[in-house]
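A single chain, nothing else alongside it, follows as structure tokens in the form predicted alone.
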Amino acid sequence: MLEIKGLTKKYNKLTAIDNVNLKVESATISILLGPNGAGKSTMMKCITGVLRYEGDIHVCGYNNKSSDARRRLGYTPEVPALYDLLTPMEHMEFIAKAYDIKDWEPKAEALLERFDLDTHKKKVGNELSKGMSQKVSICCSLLIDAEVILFDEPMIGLDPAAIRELKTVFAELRDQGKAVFISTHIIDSVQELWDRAFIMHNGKVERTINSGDIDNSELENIFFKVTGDSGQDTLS
């Protein structure tokens, strides 16, 4: 479970996140919706401890900056951060050693095959396309077998087959009891997947919706009403 209380992030006079409170339960898929600039990626970086902030963030009951929390947290960033001279498998090995994961090779091989990277094993980071880099980043986050997994705009740059596979992965993670938290501005990419939606605008979570409370088709209209967005950035 992920729990956030009173999260505030300021850049000088700009308040990027304004006193946000939310909870992502285990065995659920929660989505963080908002137009570009709403503060979604900033929130993700605060959760991972990359940015300083005010407030409290706990992962499975542990402060997010503690080693106990970090062992339980997986993260796919919005922009893949790969090493130029490491192959996909070497990236997986790096993660396995960092998290002290034993017997990681079979799972790594299966993940690379699942996302059609097995034929690109010998390519290094600076030879991979944006989409392939994104898939390597996703595979690295899934290797950890974390209890809470963050995905920041994970669909951007992926081909249709990879998007379909990633949606299947989201459902599998939920069935395994994981807390899945997905940030996106493309509503169509997460329709029929989510259990709870947080709609973010101007640094605040303006609306929290449980999937059972509305028809799935209503989410887009609610988003527009809350954000005043024209819809151009939310349609795939």
Second form
Amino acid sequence: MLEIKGLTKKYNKLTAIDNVNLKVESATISILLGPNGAGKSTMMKCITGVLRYEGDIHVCGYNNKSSDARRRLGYTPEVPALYDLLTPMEHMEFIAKAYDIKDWEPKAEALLERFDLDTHKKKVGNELSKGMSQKVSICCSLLIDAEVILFDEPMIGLDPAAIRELKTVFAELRDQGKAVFISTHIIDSVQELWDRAFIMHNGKVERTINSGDIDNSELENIFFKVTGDSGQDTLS
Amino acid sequence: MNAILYLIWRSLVGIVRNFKKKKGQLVLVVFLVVIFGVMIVGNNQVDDLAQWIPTDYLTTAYATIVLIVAALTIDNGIKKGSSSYRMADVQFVFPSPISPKLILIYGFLKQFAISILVVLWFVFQSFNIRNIFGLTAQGFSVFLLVTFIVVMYMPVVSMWLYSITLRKQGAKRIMQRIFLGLGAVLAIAIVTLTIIKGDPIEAAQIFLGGSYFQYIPILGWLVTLLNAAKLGFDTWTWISLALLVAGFVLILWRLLSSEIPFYEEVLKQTVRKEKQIAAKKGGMSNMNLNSKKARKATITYKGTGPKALFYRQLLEYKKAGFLLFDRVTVILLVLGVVGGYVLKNTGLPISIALYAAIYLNFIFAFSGKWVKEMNNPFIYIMPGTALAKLWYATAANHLKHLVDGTAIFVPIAILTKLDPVVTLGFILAYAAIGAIYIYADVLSRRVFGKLHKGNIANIFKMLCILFVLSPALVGYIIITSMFPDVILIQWLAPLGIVAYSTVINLLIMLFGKKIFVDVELI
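With the form predicted alone done, generate the form predicted together with the partner chain in the same format.
Time for the whole complex; same chain goes first.
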């Protein structure tokens, strides 16, 4: 579903991602863990194709920079960026048109209702709080019905109700056969949800763990073993 | 004081260090210093200037601009105060034990630096201003001095008025009404004179050029000082200068001795200022930061994929104003009317209007909606070709240029009885050259990446655009002046500019098309 081979990303002399290979399968929830500066967000941006890099990234067999791949890839960025003058529903309409999605309205309305945005439907981008902007951003990435969906630190700024709802969404997406790939530094937030975890440190994927191989509570200990002291400032 | 001095010193060191890291910026600065030097030397050596507009117009035009700027600054000042601080100052300096008076002085020092930058910007405009009004080098120096004083005065007066209104409940409303009343008196006087004289320019000249004007505090003194730019210094000039300096010191002293609880108020203004700076760094105009609530509006998307960008932008235009008619259009419409009267009264060639409009477009061109697209990930990750994304992200801007061009040239055409075909040619040329500004901006971002941001790169970009545009403009002058009476030539010449610009635009689009593919290129 999502396949990364030999991914290397350099910023001048700094190697942010160093020869990473990984696979995110359909009907799974994969998490990307790592301390601050490990290269998680950089990897997410490389997958979306907005950064230059060395290596190959394929989404459902298509090169990630092709239109075919883009139609199959959803993305919630770390920092939500909305259009100042558009309401949540207008954001959804724009995305529907940009991705040429038919009969989008019932789904858009359901998503907005699900994330409690229907009560703020008259507000425009610059009137929404950070949390609400994040919810709009999530709804936009869910609207396109992508096969692979990336979430970069999706819980940041969300209220507890929205976090709970988002966790349910993750599970539903997995049940629908989608590949969900979540970058986070809050292990608790994805506890008991994940199928596969990739632990990044200094730009490398140091460890890949399948949920069936360990007990859930062990993940945190493994994380610290891999990342050492630098992981201390990362966990919730 | 030590902490403030340390902060200023380390900030200066930081600027130098930044140049060490970003050598490209250093090259641009050196380039601009050289250009600046040429301007200064050239200014002192060139005295044979064209003088497009009588020097008398200078005082009227300047007084009008100062009046408008003062009205806006004072109105904003009474409502919110003024700030030359950054968010870091609010976070670190304000809660510290440093005396509020010192913090205020620190703010004025920052304002002083801003004033110097404004004056430097005018130095780059020296040949234009001197040519337009026929000023000598000494006259232009007086113009710069007046500008410096204006830029220094505005925030201090704003803050002072704000501090007065803070002391008494309701004072803010009274103060606003006083200024509104004064504005109304001024407007009624100019409108009455316009009706009597049948010419708004003459009316403004009579009103703002009257001898009684010099007795009005600050504004009158400024106008008197500005008169020295054309007439030389006399006793009144020196008195006005002395009064301006004394007035400034007095207001500053009053401000320093007042107890302004300015943390919260400055915070509001600083947040706004940060937005302006961010907008400027992003290459956008900050003209729309004042925009109030979005209007209710809808749009029917008549296309999918990258076309959705175009319709979404139209929707945003509808929400922010009346279709593509916004604040910039109103300003251009007013300038079109004023320009029409100036051309009618002075008998200047109509081509001057085209050059002035192209020059104005320079100022407004880099505020297009397409720039905002770069701050949003949607455009990068959505399906569609690079060229289609670029075209549809900029298409609304081309329509906007057509509307703005119409706003400028229709009043000019009516007042000067300009041929309709030539008028249409001018509007199209305005839009085509506006497109060059847009795509040159695109290319500049592609080539310079992050270096593109900031004033220095903007000036460099403008010089490059002028270089690219010059063949079309020079060609236009030669052809229209060789055949002034051949109407077909007069019709076709603006279209020649359109054709030239279209070719340039296509070339630049091809080179810059990947701007919405790779986020690292901006």
